[in-house]
Amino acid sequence: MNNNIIVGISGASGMVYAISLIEALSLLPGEIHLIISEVALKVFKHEQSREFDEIISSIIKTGKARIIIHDNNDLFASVASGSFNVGGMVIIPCSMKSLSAVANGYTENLIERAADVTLKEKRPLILLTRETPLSLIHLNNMVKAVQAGAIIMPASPGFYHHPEKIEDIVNFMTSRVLDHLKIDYQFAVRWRGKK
């Protein structure tokens, strides 16, 4: 199991999902290679009422994982190469723009390049899409991304675990992402069958 994971944060609503995943990964030994777009930084501040750096700094202080932040414009970063060994990548939340780039092999920035490399190396690429309703263009891009090897995971949590607060709903999605990365997670949310 390779706990070195690339986390791309694109400019869709749902920054709470990114924070939850980073917090979960930070509890494990390994590396988190973090890339955030300029638009995502603005959405982050709007939704969280705090700066991205402030939240990441607090996670770094309490976690086990090493967090490496890459500039989204740095196409010479380590994660831009298939020879760089990681266990997979998650774009969380994944905007429809980022989905389109992945589906069509367009690599203008590091998030898109790292995703393209992840696919060509046959590593897990999870796109936690955050949009509703979906147009035919969005759906066609999802099909193309899946055909290329990506996993489309809409931010569509289940409720069979009887969530009591927003964190319970968010943790459901975090658990599903980690399952698809084949990473054991102590707070995994699973259906246990009806008794």
Ligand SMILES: Cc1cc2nc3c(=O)[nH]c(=O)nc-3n(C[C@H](O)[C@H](O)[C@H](O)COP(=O)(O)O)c2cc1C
Contents of the next structure:
Amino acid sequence: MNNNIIVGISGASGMVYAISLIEALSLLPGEIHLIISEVALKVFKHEQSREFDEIISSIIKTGKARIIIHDNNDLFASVASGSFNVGGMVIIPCSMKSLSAVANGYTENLIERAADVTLKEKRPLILLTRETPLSLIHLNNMVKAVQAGAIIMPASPGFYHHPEKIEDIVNFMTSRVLDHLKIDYQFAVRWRGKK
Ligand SMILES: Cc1cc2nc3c(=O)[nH]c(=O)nc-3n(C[C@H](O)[C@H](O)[C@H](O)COP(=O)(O)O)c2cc1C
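I've shown you the form predicted on its own. Could you give me the structure of the form predicted in complex with the ligand?
Starting with the chain above, the whole complex follows.
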């Protein structure tokens, strides 16, 4: 198990999912390579009413992981190369624009380049997509991305675990993402059958 994970944050709604995943990964020794797009920074501030750096600083203080923040324009960053060894990558939330870049191999920024590299290195690439409804273009891009090896995980939490708080709903998705990265999670949400 390689706990070194790239987390790309694109400008879709659902920054709470990114925070939850970063918090969960930060509990483990390893490296979190964070990349946030320009639009995502603005959506983050809008949804969270707090700056991205402020929230990440508080996670760094309490977690075990080393968090490295990369500039999305820095195509010279370590994670731009397949020779840099990581366990996988998650784009969370993943906009339809970033999905399109992944599906079509169009790598203009570091999130897109790192995702492209993750696919070519056959490492897990999870796209936590957020848009509704989906156009045929979105759906075709999802098919292309899956055919190239990506895992599409729409931000569509279940409700069979009887969530009481937003945190419970978000944690459902965090749990599923970590399962696909093969990372054990102490707060995993699991269906154990009904008697
Ligand atoms: C407040 C806000 C919410 C948005 N939500 C979504 C969304 O849920 N899904 C999506 O695909 N795009 C959404 N967008 C549009 C993307 O931010 C836009 O397509 C942008 O170009 C994505 O760029 P990026 O993927 O490089 O971050 C939203 C934009 C704003 C301002």
